[in-house]
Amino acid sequence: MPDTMSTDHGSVPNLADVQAAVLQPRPTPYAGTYLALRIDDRRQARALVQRMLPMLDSVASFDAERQVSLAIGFSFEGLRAIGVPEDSLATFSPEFQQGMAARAAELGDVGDSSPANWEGPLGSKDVHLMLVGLAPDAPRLEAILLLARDALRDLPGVATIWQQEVFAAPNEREPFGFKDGIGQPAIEGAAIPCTNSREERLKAGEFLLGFEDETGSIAAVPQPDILGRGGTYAAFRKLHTRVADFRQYLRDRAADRADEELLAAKVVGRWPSGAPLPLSPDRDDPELGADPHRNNDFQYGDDPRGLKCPLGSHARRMNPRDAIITGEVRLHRMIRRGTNYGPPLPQGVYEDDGADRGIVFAFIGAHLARQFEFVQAQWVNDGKFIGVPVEKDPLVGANDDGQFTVPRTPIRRRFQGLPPFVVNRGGEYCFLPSLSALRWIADLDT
């Protein structure tokens, strides 16, 4: 087995070898499907990978006009099930080897979000292979899913065990009613536009294994090199949103409708249109929110007390930018992709209608511990890094009678009794191999 530290890998990724879904921005709007598969016969699973390879675009070959993509990821148990040798499996990160359910304590998956309450089979050892299809509309999604189903035909040793339909609305708003998907990192060599002129591009090694990262080194690459290089880790979570509870909480503590909207924006860090509070602290600005050249082009340095955007707001916690915090922001950046599921709760409704709605969240990055798990543990579920140790993220934190402070002069506003507005219904850590790695997997003879 080669050494786990790769050498002489350069700093520019081969975009013709990276699955398109890893780096390619999603279309707006879009329809999508998550499929979880169980591998009962490794040779049939390899045949499936072989059949699907022609359907997979790389970042370089992605058709920007067609905007249709299909991606493949494996859980740790999935790599084992398809026959990746044990000495190779031992070179993956410890967090990936353990899986998301085993990391519940670190991730704040407690109470209603604990693995004991997850939707089956999520979090079980049966989730081996994840397929994700995305397209601008349902007909084009169905066309690519038909190809995937054809690939599965005559392979009874690979079973579909879970399916989740997802979508992004034309206004790009998540179930709470706020525009989502703003503020993705710019990456060296990825040819993806930077939307924050104040942020330098991050090293490719933050998002792809086998390349130099922000620490100036190359992280351990799963071996053999053809398996790990150009791949990355993903964490997906099905997050149920308690939209009616969120609206009721705000209404009960607001002086009037305008105050309710302001408090909601303070919790999120943006207005519903996507306009960021640092650029528009007092009122929504739909024109700003809709402008991709301006709605992410800001920092927090001129707002050290959080008078415009609260220190503990969701958006500021997810990416503190140049704010004064404990730690180095650039070491914890990640690609975040959230997509809706379930019917939206109509505007003006404050009572829960019993429908299951939420977000299927996906993290993509080369460092599960330093990026995804750190942000969950420190930025979402602990306020020490911003000087408010008793507060968690007011929107997605594991709150139980939580607290949220809105700085204001002359007297701050402090809100008590925050319940959990988001509940994790289950998820998994996956490895997204490069196209070369998928060919290597398909050719295994173990």
Contents of the next structure:
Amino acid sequence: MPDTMSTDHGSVPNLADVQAAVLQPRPTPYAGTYLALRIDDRRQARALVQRMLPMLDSVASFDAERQVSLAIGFSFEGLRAIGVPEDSLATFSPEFQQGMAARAAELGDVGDSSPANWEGPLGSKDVHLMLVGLAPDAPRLEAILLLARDALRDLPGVATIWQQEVFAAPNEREPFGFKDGIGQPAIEGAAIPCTNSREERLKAGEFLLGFEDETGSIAAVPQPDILGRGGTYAAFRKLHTRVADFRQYLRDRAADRADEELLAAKVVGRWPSGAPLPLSPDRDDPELGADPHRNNDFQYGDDPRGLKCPLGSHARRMNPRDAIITGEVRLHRMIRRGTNYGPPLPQGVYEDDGADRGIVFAFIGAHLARQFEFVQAQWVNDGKFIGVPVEKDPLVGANDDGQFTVPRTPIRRRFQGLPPFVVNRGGEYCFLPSLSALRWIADLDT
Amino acid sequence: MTSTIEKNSGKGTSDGVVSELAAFFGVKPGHEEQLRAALDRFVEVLRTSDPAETIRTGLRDSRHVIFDEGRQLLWATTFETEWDPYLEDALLVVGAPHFFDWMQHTTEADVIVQWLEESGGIDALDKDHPDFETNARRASAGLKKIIQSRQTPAAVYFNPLGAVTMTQIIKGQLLDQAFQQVLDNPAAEEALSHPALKPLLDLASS
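Having gone through the form predicted on its own, I am curious about the other one (the form predicted in complex with its partner chain); can you provide its structure?
First the chain shown before, then all remaining chains and molecules of the complex.
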């Protein structure tokens, strides 16, 4: 393997070399498609990458008017299948090398969420290459997918083995009915608006390999440098949501409709509009929820007991901000891209209609273990960090007869018998290479 | 509380009601795996003992660490009682055979064997022996002497729960469990509204 280690590890990433999907916020609404491909012929797979390179936008070249993007990611087996040398493969993070299915115990993918119950071929060694297309509407999505399919023409050695349509609703609500994707981190060197005036931008190395991170060091970069630098890791999960179960659970324990809405907000940490409980603890505030300058501009420090926003609520767990917890919050931030799939359960319906609906969740970050796996294991599926070891995330945790406490004066409310409201149908760890890395892959001669 | 050397707590250091003991032993060459197995058995005795019995000994925790590439063993333990009764009661709860089980794999084995012989043999210190309690109390001085000869006091010792005993901790747990049961009752708010119960109501919100 040639030694192409760069000696320039500056802190400012070259945004012209980073795939747009890594840092670019998604449009609203949008339509999208996830495609999983299996590589049977590495030379044809390289030809595909070569053909697709002109279609890929960088963060710098992304057209804010068109809002159309295509992204390419590889699983570890995919990098092997396309011919990345073994000594190079050995330089990727151990978690990525193992893949998501092998990490099930650490991730809380147990019971219904265990890999044995995943939707094929997710979690298998056949998922090699992921293509994700996004556009503001179906026609524009179809246009870009046509280009992708055209690139696949005459390449029978690359087979499409899984496809998932996703979308973001105009009101940005996820299947449980809450506005989603609000609290994203702001990153040094990236022109992404900072929506929490109280949070300093995070070092680029938290999200891009090869740059200084919050520890003041540069994490191991997959080698050669041209392959790793400017790339990042992604984790995607097809999360089936049991919306009717969620609604029934709340209705059975609420005094009335208003109490039901309040309890749902306490579970989520936000009101359906997206208004955060720390800023609007007693009632929904649609104007606040819709205002991107205010709906993420808060901390938890003035609510140490969780009287406004429960310590164990979903949103507070996913980003505890300045709350007093064990650990350093800035080391566990992540870019989250959640998108809906399946038909929404109409409002007011409490019986399951049998439809498959949920979220295709995507994590993006440079540290699979420190960011995604830590959050999943410690903040979602454990409660020690907030002093409540028996409680998990009430919305997405691997609950099995779980417990959730809602602090309240004069007496807290405690809810028992929480079932899992979210079930993992499958997923994979991916590597999202830089554009120059994709060119390097396309030019491989192995 | 500042860590101080307690005259009555062996050579250990204490913080509040808790004292520490750290003793270093050599590991007999080639005995590392046998030692690990014996330590598993030793700690299993503690784990399966009646909690009331272990509390009576004052035990807070016990840790055995094999280090220096299998050549040395650290036994670190903390306890609430004084050094003398701790070792006496530990011998009564665990029984000499379980101490001998792991100590025979250390370089102090010869001294241990000599102590057992002077104490009437290992059977006399087994919990099944009819005079076990008398024998154990008589023999405990020898065991203390052996352990103390291998003991090194901590330079410093800090225990955030040093001010409370295990009995207080367990009582606190039981009180909290009962309090949570009360709070789960829909009538709790009314019941706790009596002025006499204000201290409880102040704790009821989270």
